[in-house]
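This document opens with one chain alone, in structure tokens, the form predicted on its own.
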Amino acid sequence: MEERIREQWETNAEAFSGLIDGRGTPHHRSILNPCVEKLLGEVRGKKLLDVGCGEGYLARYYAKKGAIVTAIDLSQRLIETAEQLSVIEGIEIDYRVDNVCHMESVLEAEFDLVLCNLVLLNIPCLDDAIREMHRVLKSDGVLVFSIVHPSFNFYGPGSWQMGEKDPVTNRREGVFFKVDRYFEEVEYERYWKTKDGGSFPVPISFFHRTLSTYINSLLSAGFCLVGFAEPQPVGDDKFFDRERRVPFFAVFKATRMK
């Protein structure tokens, strides 16, 4: 992994942890997390590796569900925060600072489940990361990973044409989503917003790739794609009007072939 990527997350660690707030953003809670949980299936008693765990909210969630969790992240500061939060909640998780592109601390064929949540779109080494996740899974082990949907990714080549602000939701109306140059696989740098509307200290790198690139990377590494979802919001909250019209996330489920 390039050192500059590590530095982005080290510098933004406090702002990121504040945004996640121990349980994920509204988009995570109302759209992504229910889909990820459904695709992972039963976790009780299974060894689960959370790759790119951030401040660890999903690692803690699945540990409470009975999984035996190991969690890694590139950022030392995020791992320290994750450890502190786990102590506060009384949860036992094996946290490690490690690199998804080359997981030195993880043995071959060690895990039943690998979760990689909103990580692969922020790293330059997609094929290396997919091969590593294949390596650490047992035969017939399951990988579930999520990304921001590359066809409708405003961190990449697309954006909403915005209308007036809705006084109820306090979000601007989405008139239509515009996208161009979908096939150009390039890096973008974008500032994330904090909970209070400010900007993160430094921009974050996003690597736009096509859906076919993700799928072919899985197949080349020896995975079998067994599930794919474009989750919609749970419930009828008007806040998520845009996300009911185009998919915000894409979630993949794959098994390690023998």
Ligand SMILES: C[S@@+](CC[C@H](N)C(=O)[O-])C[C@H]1O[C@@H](n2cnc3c(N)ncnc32)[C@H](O)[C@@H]1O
Contents of the next structure:
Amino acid sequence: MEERIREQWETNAEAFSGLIDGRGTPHHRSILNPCVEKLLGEVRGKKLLDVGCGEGYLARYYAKKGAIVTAIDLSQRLIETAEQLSVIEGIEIDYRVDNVCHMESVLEAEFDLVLCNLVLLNIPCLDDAIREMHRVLKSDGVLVFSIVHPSFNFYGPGSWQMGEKDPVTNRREGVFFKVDRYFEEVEYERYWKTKDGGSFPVPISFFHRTLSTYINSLLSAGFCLVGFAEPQPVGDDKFFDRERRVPFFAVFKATRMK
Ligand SMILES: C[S@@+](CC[C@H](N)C(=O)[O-])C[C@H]1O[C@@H](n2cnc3c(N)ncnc32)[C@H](O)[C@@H]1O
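The form predicted on its own done, now the form predicted together with the ligand:
Every component of the complex follows; first up is the chain already shown.
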């Protein structure tokens, strides 16, 4: 299983880096990232671990804000890309190829902050990953992780009933969101689209889980849940009409209890 998932990200690494384009997609920039930043709080001078960093744009962003950043990812190719992009920008980040489910390169109680952005919905080993992120945090350290909202995830139990295409936004109108089989925790495979509308080379695995599964996993690892957000788009861009009506992302903030 682990090897299959690693292979997916290795094969998709170039397409994924192209999609992220050094700054995240419009959904990331207008909905998710401002919320994650608010929940992380002040990062200056803090030791931050970016888990599943991808091509590393958030690692670079928080390093520029003054955090001392270590970043890990399962994909060797994505770590190589992240290293190259950091060199170009002259930013120092400690990159490692490692697996969140058993982080062999990371010592116990090393970090003030752990960021895990849009990763846990792509891994089979949720409880192991949460326990590992607990292990590497100092006492009172903060974990912020985001996922695509599992109640309204079209890779999971639901989808929009679409209407006509809006000629201004070039997006189809959302008539309503339909949900079913929310409690079926299953794996889905989906092809992502590149920035120019082509297909990623191979499909990506997604693991649908309920909100209570995420919360219970945090609590049983010894975390205290201190924040939860369903961020809405910033601004009033009509493009995000659907995301203003139904949450696209869910963001959790938890602290490691002593
Ligand atoms: C959707 S991407 C998110 C990347 C980055 N956090 C971002 O926001 O751009 C998911 C990332 O998780 C990584 N990943 C998947 N399984 C992993 C694992 N078991 N351990 C570490 N990273 C993993 C993938 O290689 C990929 O870079």
